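In structure tokens, the next block holds one chain alone, the form predicted alone.
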Amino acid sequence: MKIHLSRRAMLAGAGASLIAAPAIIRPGHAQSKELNVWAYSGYITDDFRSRFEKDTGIKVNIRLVTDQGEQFNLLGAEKGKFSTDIVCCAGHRFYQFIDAGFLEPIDMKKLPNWGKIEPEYSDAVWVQRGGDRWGVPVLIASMGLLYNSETMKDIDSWAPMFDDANSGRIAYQIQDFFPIAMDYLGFDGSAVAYKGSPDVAQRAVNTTRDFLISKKPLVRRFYDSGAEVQQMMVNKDIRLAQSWSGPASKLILEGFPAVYTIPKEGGWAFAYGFNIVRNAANIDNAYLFLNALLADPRNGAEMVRSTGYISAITGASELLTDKERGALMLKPEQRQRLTWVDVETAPFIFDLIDKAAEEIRAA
């Protein structure tokens, strides 16, 4: 089974902090002195990795990945003999990894630092399935509108993304933007309203697909990575784009004249988390790593600076500068416009969207 998902590559970077000594929990039985992790760029900072290795003697081997599909297909090819202990799953797609038997539920007894995750995220329905928690949420992403503030002013709607006046100056990721387009057209991009009515969902998806095909000539590029949309903005190839908050905030912090907003029709949010694979060879080392990461809010602040996303670790935001908070934090009214992906309806709606996306590309 192959899934086609958009990439989540971010710019790397690091801050500085210390691992709190009380978080170190020694393995209960002998394992290798290594830990294998698949993660996006910047999700494990160089400083944290060095400190963890020094404090524990465990060597962390990181394989950089760029999207959920890459990880899913690699795990599938390994047929249960996984070469990694931890993967980095997005909250709106991790159900696919669970259903395929790739992940281990979190053993809460082995993760005493779970309580250091903001309750808004640790208690969320999307981190649970079948009575278990299936990953450790570490970074919170939102999806909204990014635009050049020198060429466009005070935008509060997705409408300019479909305006002929912006022809050739628009970019988006098809699968990610598709639910937004559904909401814009008056449908339910989360598909919660279509539970038990797959035919209604299909009609909504078909109508949205046809609308996006009709607007395809306006699009300069269906982009893949955060770095790509940043570069198009800097080169002034585009003036507005659907963007995840990470690439947008990094661009703003680097001084580019841009605004990131959640338009009145809404935006989306989900969490990135670290998930332990089933029968992980170094499972005690994996819990040691996760406990150390959650132990100190400064670790969360480092991740914020290296990715541009909001940390799920309690107290991390308080360690940011005013400038960083200004670029990263959404206003209360904008947060209220966000829809969290519904884990129960995601399986069928994303299957429909993935198919529609291929039809848009081929049109």
Given for the second form:
Amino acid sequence: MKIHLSRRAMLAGAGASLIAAPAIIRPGHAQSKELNVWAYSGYITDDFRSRFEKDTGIKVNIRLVTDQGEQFNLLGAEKGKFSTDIVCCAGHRFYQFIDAGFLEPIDMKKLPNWGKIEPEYSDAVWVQRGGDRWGVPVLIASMGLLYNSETMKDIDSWAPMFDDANSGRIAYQIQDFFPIAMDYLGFDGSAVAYKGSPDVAQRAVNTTRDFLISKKPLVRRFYDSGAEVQQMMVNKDIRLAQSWSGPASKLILEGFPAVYTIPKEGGWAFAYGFNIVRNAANIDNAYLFLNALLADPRNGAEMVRSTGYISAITGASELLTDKERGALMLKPEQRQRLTWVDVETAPFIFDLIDKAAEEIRAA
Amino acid sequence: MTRLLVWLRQFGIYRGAVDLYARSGLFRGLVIAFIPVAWILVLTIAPYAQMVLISFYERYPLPPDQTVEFTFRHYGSFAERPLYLTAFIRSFVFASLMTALTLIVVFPVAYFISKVAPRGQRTRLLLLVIAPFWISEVIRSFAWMIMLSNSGAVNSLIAWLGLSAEPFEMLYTNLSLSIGVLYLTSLYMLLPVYSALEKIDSQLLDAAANLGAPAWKRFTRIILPLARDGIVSGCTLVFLLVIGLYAMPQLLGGPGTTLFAATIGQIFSKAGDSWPQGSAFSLILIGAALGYVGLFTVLFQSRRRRRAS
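For comparison with the form predicted alone, would you give the structure of this protein in the form predicted in complex with its partner chain?
Following is the full complex, with the preceding chain placed first.
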């Protein structure tokens, strides 16, 4: 078949192509039947995602993230034209995200299922700022001590983390362990006591930094993710570590001989939430997603099983087995030892700790 | 295709361009060079230019409604904190030692394949050596983690042989990192060294042997000088690869093996406005590494090759 293409037709075709190009190359995140979420592994379970996609016809695109800094920097690089609709902020870091202009306050009228969050968490200070709520708390985490119960017995203090007897068998995540070390040395890891006294805070951080550098030869590894601490425990590379409750619980649930405890000097608690970004392209889908997530305690129980953390959704813990509850729930006396990370002072103290962590690593 | 070219001839612009292409060598050169030059400019130079720019920003990413301010302070901060210098020097020492070690390990392999193995077997042997490099760096690092952990294959073998009941701590140490890096870099040394050795005329070695030159003399007087360019190329590649390593030290290294690239990575991954400092440190590392390699090349590359380049 012969095709005669006149110059006019050619130019018309090219013009039409140019006009159509923006539609053709339009990014996926601008489409109305999609939702883009940045979340940690296991925070959105496959079961919930399938149900949500089937019920609503909205496709959920998940980008897995590994820490708060990664999300913050990605949002910063996107300069207000965010490729995601929902991010996953830790309660003690979300002030940084708000101050940077990355988040949208929650419109409570669009979230009728807000009441299905445990009141202890829905009214917490780490959800609110300036009279607005800035995210939906979904998982509650603690930070404590994880040890191999075959090689260590009945530990109730952070002291073995600094003991020469455990040289080469210790691991921790520097930034998260730092406030614990500050408390251990008699400083205030929350920095509440240092409000308005940055010099005092800096001295406390410097002393703790020097202490951790002096104890660095005892450390087998500074890890970054929960999977790493699980792996090191299973491979018997370490026998004790500072750990988040999620990876610890999962390890115990899978039958590894380990104990997770909050030592007498104390541990830390914080929450992870889903937060809507400012000018989210699919904001209605984001509210549909959050409402669907909160609607059924089954979603919370599934998240607990996939992450090892405690669900903030009312009724989720009742759906767990006794074994799961045993591995996940802390004893009352251990719960009392937990301190919630102070959201007001967190950005200030974490800024100092981040710098100290660089130095500990480089030393 | 022919029909399309004939059809295009009706356009004046096309005819003019074709005529110019036929007449002008310069235009031909420009047309041919356009794609590679554009590729380099867009994908290599542009990100570096952006990094240079960001390194002079006071802060980045910028908070809303803030204007850009310029400063040199991020370059100054490198010297202000001696601990950065520790990781920096550690990186150069480690990269230099690993380059030397890779050369020592790989040279005999390259020599065997190029000079000892039968000619018909060389390609097969090269393929055998290259095969592991079809797998990514991260997966190979995990393989070494399985091998070297306290309950890994090596310690299990040691325990099974009854040599030691207590596992040897190999993972997350200089040893595990060195093994992993050596495994990673060997190909980059092997190919240029093999290429240089392969070009050496075997009759030269035979003649030297017939004239009574012992093996060590043949090695130092013939093989090494003639393979020098390949060795310099291999060392340059390996050094630049090791100095910028990030993933493998994260997986196989321990608290005492932090390299400067990991320090930069940590600065970038911090939630905050620290990209300018990360950019400044990256440029310091790039500049110092290129200077170091340049000096190495000037000192060791043959004069003939230097003149040619």
